[in-house]
Amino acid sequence: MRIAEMRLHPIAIADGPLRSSYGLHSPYALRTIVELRSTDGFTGISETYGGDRPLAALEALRARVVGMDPFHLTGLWMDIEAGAATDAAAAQDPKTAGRTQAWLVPGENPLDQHARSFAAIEVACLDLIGKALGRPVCDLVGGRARHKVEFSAYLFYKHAGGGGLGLDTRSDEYGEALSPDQIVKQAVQMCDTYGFREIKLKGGVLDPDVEIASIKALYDTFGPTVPLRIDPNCAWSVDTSVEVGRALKDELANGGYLEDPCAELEGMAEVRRRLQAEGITTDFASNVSVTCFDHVVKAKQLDAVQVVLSDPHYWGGIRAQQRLSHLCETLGMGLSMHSNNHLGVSLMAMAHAAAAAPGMTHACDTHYPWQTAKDEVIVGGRVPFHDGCVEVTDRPGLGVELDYDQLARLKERYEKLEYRKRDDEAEMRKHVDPNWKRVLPRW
């Protein structure tokens, strides 16, 4: 069995307007869907980062993946790997110039490039080979040791509006949250429709004060059996991470945690010494300073992270987040994982990855509650879930189908948008305010 066709489709999907510390979602976000056909007649799929740089840097592998067996993936990853050391030279601001997302949203980061574009052509090899040989793709690395995979609440400030743009405006279904109340309300509505037993609220959009409180009526809501989590994405300094991680000392607590408070390590991990020497012993969680292997061993020595959140998507496909599960479980350090606006595809490999990874000891994040049935991809239409968790059934491959006539309308869609990247502080500035710009720490 060869690939004997590689089909990439840039598509667009409506966004509602969410807030966080890189400012605001546009009315759509983008994607790239990944089609490679078999010899045999089988087709393997995945999703990924959208936009020009992504679907560049897919393209240029076109001549490496057409023509090669599904099977070879070590050798397709050695290739990527070789040539990744020259792709250093394309972050030239020595604030991006590390593999993490403290500056740069993710799918943006040039050197993150190759890890991201392998994993798309690995998720949709595996697939390929799981309906060539009648089997799930969990199964194909090792069998799994979930049969459910459970998923967090993830909250946003946001504004009134629901996403896309003029006729194909959407309805808003949570409304304006830019309170606490308006929070509490977001949550409680989204965990009765999707049985969400973890919630995660993204911060670093508000005065940390307003965000304290929001976590706080989230605990007087929910109590204390329901783990809480907040991420401001490195907005806050030292000394306001120290300041919030006391305020919210009880409610984190219980299977909760605090997610990249401030940029870097060294940051995080002075925040952490300081709150322990008040007896304080609250996780830590990161998925903007801690994005490869090395970074995991960097977070460990500093005592700055107790729970990663991997990725497949970035960290360079279902594989290496086994991998990277293993290595958790070696540290004695606890595993979630990562989201991005993403469909039923991406959900289904996140699903899988997760299966297949023992150690993944917390809820995972999905940002599947902000996308519509509307934009969604798959034959059948939207993933259920069921007590909060997506099952992960013994159908073939990641287990999903592509719904050609949603797809053509997808890609009609991003074909007439006049953006190609995400870009969430032109988005502030457009819709917000015309002065506003990220800065770290922003209190």
Ligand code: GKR
Given for the second form:
Amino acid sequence: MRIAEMRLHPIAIADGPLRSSYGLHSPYALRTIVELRSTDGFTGISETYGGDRPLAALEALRARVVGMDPFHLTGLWMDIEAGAATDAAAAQDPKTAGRTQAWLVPGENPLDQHARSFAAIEVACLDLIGKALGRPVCDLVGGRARHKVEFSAYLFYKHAGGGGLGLDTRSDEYGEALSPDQIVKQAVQMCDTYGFREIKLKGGVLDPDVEIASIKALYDTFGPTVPLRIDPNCAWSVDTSVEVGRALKDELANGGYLEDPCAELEGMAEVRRRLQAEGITTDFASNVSVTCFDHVVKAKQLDAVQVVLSDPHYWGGIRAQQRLSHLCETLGMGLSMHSNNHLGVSLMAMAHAAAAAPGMTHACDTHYPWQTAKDEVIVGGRVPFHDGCVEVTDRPGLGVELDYDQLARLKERYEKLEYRKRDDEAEMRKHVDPNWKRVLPRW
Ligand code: GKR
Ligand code: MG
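Return the structure block for the form predicted in complex with this ligand; the form predicted on its own was the one displayed.
Let's see the whole complex now, leading with the same chain.
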């Protein structure tokens, strides 16, 4: 079996005005659907980051991918990693030089572009192989540790609006959420709809006192059996992180965690040391300071992070996710999963990756509730959740197929859009504050 054809489909999916320390989400999030067709008529698919840069990076692999045997993923990784020198060159670009993930929006970091491109091809190859053999993706990497993968409610402060533009505007399912009460309302609604039993709040948006009050209100509503996490994406200084950690010592206990309170591992290590000196043992998680295997080792040495956020999209795919799981188990670290706006193809890749990773200790993040059926690209519509879980069935590959009519609509929408990269800062200036700039730390 060989890969006969690679098709790249840039798409745009409606997204609400969600806030984070990066700024404001645009009315459409950008994604790319990858389709690989084999010489014997099978098709494998994957979903990854969208816009010009990720698309160009995948395009650059076309000659290497077309003609390859989809089983030969190790050689592909070696070639792509060797080419990562080009990423390093991109890192010298004055616009991004010296900048880590703390300073760049996800999907726009040149340092992990090679891992993101490889992951997109790897997942599509595994889907292709699974479809050819009639076996689910998780079986191709040794089988599953669990049949159901648990996800968490992912709450956002947001302005009124459901995303999309003009005649394509979505209704605002969750409403505005800029206060603790509105966040609780959002949480109750999301947990009722999906059955989630763990909750994450995206912070770094409002004054830390309001965010502390939001977590306390969630704790009062859901009680100590629902683990809570807050993630300000590095918006706080070391001192502020210590104050928040102190204020939320009870609320973030019992399986919860403080995620990327401040920038860089050294900062997180200091916050951890200072809280521990007061007897506060809250776990710290990261998807900003820990984005590759080297970082895990350093995070462990500094005791800066106790829970690593995996994500097959940028850690290098489903097999890398499994290696990360083994590494975290070896180092005695917990494992959760990060997410960005995505559709059902990504959701199923995340579910298979988590199913095949024995060391998952926390429910995975997902932005899925923020997208609607109108934007789903898979046959049969949205992936169902039961009790906050996605079932990993025995259906071949990822277990989903592309709906080509939907794909065409989402591509047409992408073509009409003026922007080609995620720029939450620009969006913030357009709609909230004409002078807004992302500053770290903000508080
Ligand atoms: O969607 O705005 C967002 C999030 O802030 C996302 O970009 C982050 O990558 O979910 C992410 C996180 O946990 O940092
Ligand atoms: Mg995070």
